[in-house]
Amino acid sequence: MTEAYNIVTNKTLTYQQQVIQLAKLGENTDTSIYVDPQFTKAKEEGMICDLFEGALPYRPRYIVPDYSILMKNGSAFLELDPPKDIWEATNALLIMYRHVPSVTTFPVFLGNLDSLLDPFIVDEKEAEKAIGLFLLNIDRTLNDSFVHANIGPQDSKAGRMILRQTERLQCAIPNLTLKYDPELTSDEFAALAAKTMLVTAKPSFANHRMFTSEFGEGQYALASCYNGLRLAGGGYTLPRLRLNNIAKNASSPEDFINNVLPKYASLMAAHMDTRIKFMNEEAAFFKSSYLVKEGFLDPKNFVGMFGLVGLAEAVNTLLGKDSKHGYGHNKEADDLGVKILASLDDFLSKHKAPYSENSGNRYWLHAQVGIEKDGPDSSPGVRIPIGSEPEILKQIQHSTRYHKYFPTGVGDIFRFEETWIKTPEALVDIIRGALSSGMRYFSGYCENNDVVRVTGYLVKRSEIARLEQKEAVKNDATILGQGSRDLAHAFDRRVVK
């Protein structure tokens, strides 16, 4: 049987999911772009992973439109006038979302929803109904957990409505982030966000000060899992180094940093160069898309995301330590982790990235969340392996040493005991301290939620149960969550009492 046949006869896939998989299958028959045989060999050996981006990059992986332009000007291509009320605003956004591509075919960024919708709130009861239906529509039509919206940092009527409706609906889509700054975000709004996070696994808390220092005021967005990207831009491509496997080829930490790691980093950077040049010089997207023509996107605002996973396992392999006594529990191991990241950051600072004017002409590091096939031998990004986490304070102190290296995304996830719902203010105190100490991104949820955060995205336990009964489910990411649960024990994080 052919792979196409297997796709169209798979009863656990919806029609839309079949179409997406068939399109990817067709794309991968193309051989237009040169691929270095050494890069192919590194992929086959498990040293580099291209995250299934496809053979022919006909659009950037992640696209982050500036939707405020839609509110001000409407869209000539979509034949939309500037909205005048809350119904027209939500309707215009829903229409535009259907015309924003990404690697998943769904939009990975929905905008700073509270600032987009707040100006249209006149009758609060009517606005709350509109926002509830808007979020319900998103969950039912943009069926992918990598769809992501932002709120904050300021308190707002729309922000509070979004949080209330998020708790009421208990949907896995969209993912949601609060841009948090203690000087800009009221304690009451932060506590409401923390309570909502505990019962729905969202919003996460982003370090607004850190992102603003890197991207500029109002110039960044959180998209997909927890990807920090420039507004009106996005991420060209995201391959990843599998540090856990690469470390097995090194004779010592010094050999790893000085010889083995640079070899694979160079192969991956060169491959990124090729793909990005094709996107800008040959593919039609930047030349013909209405998103560029109408100013929703600026090609100069895109960056190549240089991903990595398995830092913990790499360090433990190089030092001959197990997960209980190595990375996250041992100063020598933690220091080596920092040294590895510093060496990669230095490598990228010297590699001139094409078409990356607003990113310092370089690629930026990304702590990739992992995929379901990684299993327990490759922890997401720079996280401590699941099952080996120290208590929360030590885990936060560990994270703060690493998060500064990852402008395009890194985060930690904490699983809380149910009684925390009664004291969201106490959780805000922890989050405030963590972000002020250098943590970039904080996520959490209660241990028995239906909606759970897997590695960076959200799924529902109830949908996984349906999938296990060989039923089709709406959310494309549910199968990823099932695999991460079974192979990487992603639902077994230490519970914070």
Contents of the next structure:
Amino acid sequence: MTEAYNIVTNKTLTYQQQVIQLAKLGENTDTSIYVDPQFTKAKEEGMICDLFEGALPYRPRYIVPDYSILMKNGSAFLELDPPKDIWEATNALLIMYRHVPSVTTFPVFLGNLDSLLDPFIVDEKEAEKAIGLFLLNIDRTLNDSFVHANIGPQDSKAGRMILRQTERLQCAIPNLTLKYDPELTSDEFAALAAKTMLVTAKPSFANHRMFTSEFGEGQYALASCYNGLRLAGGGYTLPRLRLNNIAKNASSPEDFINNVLPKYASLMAAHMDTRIKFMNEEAAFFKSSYLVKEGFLDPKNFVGMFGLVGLAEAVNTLLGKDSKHGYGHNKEADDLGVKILASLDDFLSKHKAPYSENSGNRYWLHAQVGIEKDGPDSSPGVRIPIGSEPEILKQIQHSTRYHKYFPTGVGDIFRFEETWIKTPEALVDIIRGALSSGMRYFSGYCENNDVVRVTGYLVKRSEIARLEQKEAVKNDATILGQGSRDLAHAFDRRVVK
Amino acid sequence: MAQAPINKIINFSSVDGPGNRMAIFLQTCPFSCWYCHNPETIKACIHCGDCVLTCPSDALHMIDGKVVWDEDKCTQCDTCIRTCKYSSTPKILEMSAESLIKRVREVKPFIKGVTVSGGECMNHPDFLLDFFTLVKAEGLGTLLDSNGFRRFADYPKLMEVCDGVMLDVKASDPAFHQELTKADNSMVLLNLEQLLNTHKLQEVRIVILPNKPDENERTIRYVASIIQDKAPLKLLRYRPFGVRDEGLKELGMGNTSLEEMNRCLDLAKSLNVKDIEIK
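Pass me the form predicted in complex with the partner chain as well; I've looked at the form predicted on its own already.
The next block holds the full complex; its first chain is the one shown before.
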């Protein structure tokens, strides 16, 4: 039996999921792009992972269109006039989402929805109905948890409607981020967002000031899990260093930083160079897509994302510490973590990245959240291992030492007792403090929600239960959530009381 | 600077006043309530050494006639608290206002202010004055959670740097108050009026008892007649968790029923109290 046969006969896959997997199988029959045998070896040994991105990148991994152009000009390719009311606006967006590719085949960015839709709000009751239907349509048709919308930083009618409807619908999709700046976001809007987050596991809070200082005013978006990317651009590719495994090849922290890590970092950077050149020089996407032709995207705004995972376990291996006494609990371990990131950042600042003009011609670090196959000894990005989290204050203070290194994405997740639902303004105090102290991205949810945040994406526990009954479920990511729950204890985070 | 025995510091609390706050619990209390959830906060340690013998983690030692607690070795199993026959605990840190403010500064970006509770915070008024003066200099809020045993008007300097008092009114009937807390309530009731008149009454709290509907009603009627719509009222449900045998004997093993909570809520509403919360 072939792999294709297995896909076609798998009863837990929907038709759409089978199409996606068969396409990947076909893509991987091609060998046009050179892959360094050393890279392949590192991949096989578990030192580097390419996240199954495929052998022949026919589009960038993450695409972040500037949807304001659709609102202003419509689209010639999609034969859409500029929308004139809330129904036309939501309809135009839903049409365009079907034509925005990504590594998952679904759009990983849906726009800053409140600023896109607020101008069309006339009759508030009608607008709220339109927004509710719009969100329902997204959950049922863009059925993948890496589909991500943004709101904020300003309070708006549309923003409040999106939050209210998000709470009412209790859907895993879309992922949602509030761009939060205490000076631009009203306390009331922030508290509404915090309450919605507690009961629906979204939105997360992004550090608007930090992202703005790196990308420029209004020039960034949060896509997929929590990926900071340039608007009208995106991320070319995202492989990752599996630091937890790489550390096992080092004889000491110095050996790791000076010899072992640079070897794998060079292999990965060279691999990224090749893929990005292919995307710009050979693949049709940047030459023929309406997204580029009509100004929704500019190739100069794309960046290569240099991922890493398992910093906690790497540090603990290098220092011979267990997870309760090492990274997150010990200054020596935390200092070593910072030193490792500084050395990678330094490496990237010296490696000239192709076709990355608006990103300083370099790759940017991304704290990858892990995949279900990583198992329990590989914590997401720079997070403290689940089960060894200190109290929330210490966990936040720890994260603030690391988040500045990751413009293309890093974040931490906190699980709260139900009592916090009554005091969302107290949670806003914590979030405000966390972001002003240097945390980049804050996610939370209540301990017993149906919708829960796994590592960076959301799933419904009720869908996992259906999957366990061997039923096919709509959301692509439910199976990933099941794996992370079983293999990485992703549902067992410490509860903040 | 004055020192105080600190029983516990909670860095983030969402239930001790508005917003996220650091909550600090001071040792010793002049009341001994039936329903006390933290009876180990009532008395100062007499250094008898009983707990040193039962500590399974070698975290308690008798040094120069005093029980000394090793915080690093402690696993928070609370065997010492269960051993203690004097409503106390060896896990006390004597801290000055200056050393405590350092802890506050570490948490400052995350909090609206501090709330000092107990035990009874007003057993340490000199410390509170020093501490709140420092907290105010940081631009943070200052609340007291008190049983009203001491007359606040006697501490005008403290009240200048204190934003407000969350006042427990355990019972309005003097005889029942005496029975319930082993203390007199005339000062509590005086404080209720004076704090309201000086705009320092943050909220009033009444614990609703499971088996004393008449006392519940009497206390609510009294408090409502004073505060009316001018201060928030919290009705706290009695829960047996942590309560001593003596209290369990009087109040039982069950929570106050939701029916009784709602009856009290409706009663308070009918008496013109506007801001009422059940907890």
